[in-house]
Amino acid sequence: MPLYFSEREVVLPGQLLSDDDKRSGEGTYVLGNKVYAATVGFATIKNDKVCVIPFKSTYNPQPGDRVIGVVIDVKPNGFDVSLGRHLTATIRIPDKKEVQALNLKVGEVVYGTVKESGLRGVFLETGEKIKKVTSGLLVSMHPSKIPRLIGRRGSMINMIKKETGCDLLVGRNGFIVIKGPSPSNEFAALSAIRLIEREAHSQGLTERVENLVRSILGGESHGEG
């Protein structure tokens, strides 16, 4: 069957990829008997299927996906989270023992792991899976650019830890908390965080970050710098 696209091209909504409706994957839509782009995005292949991955989505739960959730309702039997933006999420603890052992109040921040998400909504794991923040900065970042942050296999994450001497705690959904050992520190890895925000499309963005913490923390205790 042919295809109507190079591996990893910048494919519009609109344009044909391919003449199979079988292999229609996500990004993508049928009409026709036809497989075309739905957004802007990188076309691909994944397990067969015509992909297109998108420059900019929205974020979209899945199950194991760490996240981090401001309180917005405390009800007998669960929490009722936001995850930024329209996503709301739902804890739902039969025992009502258990919910007033959490003491979660309104505002306060969680971070927790996707169960299940559909059209009834998302829910998160209950029990040792729940842990409350008790201190450190929320900060949010757009979701498609949490990857960017996290690098590969955590390159850039663990470059910024060890840099800045903080803590980071990233939701998928983007909300981050840092936790550092002074306000100049978590300033730091705020620079970080806004710059690969900005710059998540350049090459050789590691470095850059790297340099923009050092500069900031200058001859401070941590890294080299």
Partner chain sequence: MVKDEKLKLINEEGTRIDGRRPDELRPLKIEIGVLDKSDGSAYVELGKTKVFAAVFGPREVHPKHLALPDRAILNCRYHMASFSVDERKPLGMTRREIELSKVIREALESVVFLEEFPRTSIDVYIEVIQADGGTRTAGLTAASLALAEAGIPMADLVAAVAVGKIEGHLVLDLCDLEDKYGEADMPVAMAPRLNSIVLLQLNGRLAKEDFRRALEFAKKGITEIYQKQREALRKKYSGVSLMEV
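With the form predicted together with its partner chain in hand, show me what the form predicted on its own looks like.
We keep it simple here and write out only the one chain, dropping partners and molecules.
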């Protein structure tokens, strides 16, 4: 069945996307065996489904999502963690010794995995799946733009890492930690992130991001691969 859009094309509500109703994914609806856009966003294919990624959507935590959060409360049996945009997750640890071993304080940053998300709240995995982030620059972008930052098969983020020499931890909730060899390298990575956030829907973005980073760092690649 043909598709009626190009990859990452900006689409409008009601726009025809496909003749195959079985390929209807998130951000779409089916009418008369055809798939239409349900929201303004960019159209793409995910797991062989036609999807529309909205420009402005709230983050909806899903089990398995990797997220970055800031500790906002320390309790005898765990921690409360802000995931941004009024969203709070809980790290529940019955063993008080494990709570003490993590040694997390209010204001510290953690990198974790969503275990459960529902009416009872959002809970993060414990044990080895929760890491304290001890250094780096914490920044944020709209969660709906995170897939564009990552790129197809990690192409965009890997390019930024290579060109800046920075390590990037990315949370699906929109928080990102940049850790680089110098402030100028971290600034280059931050500038790339801001450009992607502003122009996520545009064509030729990868080349513009690469050119921006190279102009900031003097035209040389600062990574090892």
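Keep in mind it's a predicted model, so treat the numbers as computed, not measured. Whichever C-alpha set is largest while still superposing within 1.5 Å between the two forms counts as the rigid core. Positions refer to the first chain, counted from 1.
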message = If the two forms are fitted on the core, does A37 show a Cα displacement reaching 2 angstroms between these two forms?
response = yes
request  = Spell out whether the Cα of G27 moves at least 2 Å between these two forms when the two forms are superposed on their rigid core.
outcome  = yes
Core superposition between these two forms, C-alpha change of E207 at least 2 Å = no
